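Just one chain is shown here, as structure tokens, and it is the form predicted alone.
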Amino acid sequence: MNDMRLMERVVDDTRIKISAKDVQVWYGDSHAIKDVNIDILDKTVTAFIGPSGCGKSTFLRTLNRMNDTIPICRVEGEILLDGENIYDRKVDPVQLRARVGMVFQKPNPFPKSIYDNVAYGPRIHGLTRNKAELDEVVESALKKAALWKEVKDRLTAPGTGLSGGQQQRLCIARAVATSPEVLLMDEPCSALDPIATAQVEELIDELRENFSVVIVTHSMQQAARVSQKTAFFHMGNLVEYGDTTQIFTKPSDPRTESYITGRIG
């Protein structure tokens, strides 16, 4: 029976994309996030939820490093990507943002063609030799985020002309587009009508077999939609983590189930 349990456990530490132990995270004086410990999978989508100002986007932000952009933030523990700490002087920022995307809540194609914002991010990190290998990159690109058919014919059209739903999953083209290994999205359908922000969930539960997806979200219904796994923050704390059907049906903190039942928030 021990001998089962320590093969399950094996299985489950081959499937840890990131782990996080201890993390702080200051503004300044500000302590914004307080001893949060987390394992996220490969190829699951892990929900973050809670109220506004409870530190979900925050932490998300330790997971690329996009923090270091705030020059009085200041990070504190450990996070493995794939069993190497991301905070170690070694590891250069611009590389691991290859490795780890993010998709932000309001679509923020650049000012370029839809093809040279597909083609940025493997532009300027050398992953391609010629043109014809950066076209099939691009279109590999545009078919994952679902996009391909409705802008094949126009890709030297500026990107800002597309809609609301169409530029958000342009920019989750670009993200893939450097064949990342995780893909962080802080809360990326707030800003879409109902139709592009179902098109764009289709598009996560697709993603999701290639990827580590981590998305922050304000809607308990998108989150039980679309992960598999939740992460209820409170107050800077990591309250609560498990399987996202066990976190809204039998949670196991009275904070989870305030908040989840709209006590709190």
Contents of the next structure:
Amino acid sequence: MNDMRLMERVVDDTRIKISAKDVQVWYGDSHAIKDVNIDILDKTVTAFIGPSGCGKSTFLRTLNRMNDTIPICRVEGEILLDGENIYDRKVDPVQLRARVGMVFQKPNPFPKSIYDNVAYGPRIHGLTRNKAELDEVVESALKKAALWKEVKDRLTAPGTGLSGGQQQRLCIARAVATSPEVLLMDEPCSALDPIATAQVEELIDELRENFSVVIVTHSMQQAARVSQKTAFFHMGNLVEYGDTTQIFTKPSDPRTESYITGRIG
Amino acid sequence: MTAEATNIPAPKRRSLYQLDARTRRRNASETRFRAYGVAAIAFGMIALAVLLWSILGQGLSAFTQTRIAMDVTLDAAVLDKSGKRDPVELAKATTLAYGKILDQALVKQATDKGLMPEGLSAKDAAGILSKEAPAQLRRMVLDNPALIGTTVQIEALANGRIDGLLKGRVTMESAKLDSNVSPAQLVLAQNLKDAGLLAKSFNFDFITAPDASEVRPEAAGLGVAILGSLYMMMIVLVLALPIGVAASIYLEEFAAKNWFTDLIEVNIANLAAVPSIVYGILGLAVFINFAGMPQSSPLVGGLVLTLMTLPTIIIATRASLKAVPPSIKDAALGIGASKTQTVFHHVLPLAMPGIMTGTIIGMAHALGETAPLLLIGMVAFVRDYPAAPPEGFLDPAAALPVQVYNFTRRADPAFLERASGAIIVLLVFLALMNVAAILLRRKFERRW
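I have the form predicted alone already, so could you send the form predicted together with its partner chain?
Let us now look at the entire complex, which starts with that chain.
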């Protein structure tokens, strides 16, 4: 762990983007998330860490209602995005997901061209008026995802033909293209090699300028490297949430300390 | 627990170069299993080879037909008594008149060339001509009245027994016992053949002509049956594909998973196993008796086959929808695509090859289906071609597999050859559909 870098992790925006209140999630009879209260800040990278099965991915998926696709999943409590409850009956999850984008564990580009992958979101949401604007959006998204230089000459090539790291950055570009306010990332580097991981991590740090980023990770080093805030989940509970520096240097809960020092997990 | 574990002796270490008894037994059982597999495949291949050999052996001869070349003088005094070449008047000359002209021409030709065997009467000599030959000559003349009064060279169909002689089905011995042909007629045919006037040639009529009566196997063709089957396939494709795909998409992607959809699912699987004749009874009761649609029509046949094909298409489509990786759905939903957009932009294109294959397999199944068509009257003897669609969907028609069944029911052994020939045509269509399935699969399968 690079402690020098850890010290640089400072929160520079204290506006609350997402606020979860008493969130409970059930899968059938099993209580997967218990009483989670958390305020996620804007323009900040928040990392969710914890042992496997602790509910961190489940909680991440409640933030853009991807859990709706699981029939037995039930969510209680309130999750406010800019003060509006996303589980309100008036909310259409489709509209929500345009504002809260998601990047998945395994790179999952569509079996279409690189251009079409990135252009898909703007197209279905009608974000552009003509081809020139769409071209512009695609280019800027690819630039934000640090992929433009590598693919600008082969935008019509299939997205699935890229390397793993490039595919994941393409997925990030695809998510960024719809100009979301929050970007959820579910272990975005777990299928990548160390070099690609480093590139994506660097990218996450840059994305912070424009979005609130929430990242689930298995790697504590990664959490320490990229995030300003860290939340530690254990058995469906949010055990501790605070500045990354504090969590990794002076954890207040003994369970957090055990996990960070490698005794549980 | 631990005390017991210590009682188990440690495995003895032996050389790797020596096979122990256990390994030998394992290897032997593997060899045995492979042998069973090879035997099973060999059995299948042999069965297929025997099937093809017997069908091709019996059926290929249906694609050639024996014809007798002769010069026929079309006497104007007989065929056009008014002399005005008026079509209405011309039509009054029946096949009897044409038959007489043909008979005379044949006898004259045989006598002139000294080919008539001893003791064969003129009437019996003319018997080697098909009963269909005068009708063909009449059609030729009605199509082109200018021929009247001239002498034309035609190739008249020979009788089925004479055709059998050239194909080895009829011999002098069998003719002695046969009331339909005499040895003397065979001698005449043999003489004509030696003189180069009687020969086998390719039989286009087998594919294009309509069915013929029981006593004219030489003229029977598959034209109406092929058209009928084609019309039915059109109806099946137009109805079964959209209905099946829509039902599958709804069940797979939209329907809530509860006892009701489970019930529907079980029932669809059961429908696929319902004997096809049951669909025939359903078609008879609902489409013909209740809805009053015409019997023997491709419309009713197509509807029945659609019902029969639907479960196949639904099962295949659902399987290929299920096979689309969930990560693609997640990706689409994750950037805010609606469920419908996700299905139509991403899931359906990926499932397309599977849907195509399922549909074509279902249609191939429907093409070969016989039992339900028997019940809705497609077993009828139909000689008139159905009109062009859509009116033709309501005209009576036959179907290929039913035609096979019809041919095999008839007494004349010449129909056995026709039945096998019809099976060959059916198999060719099935093979073409399978090739289409493979090509479509290749085209839509984009693994990139």
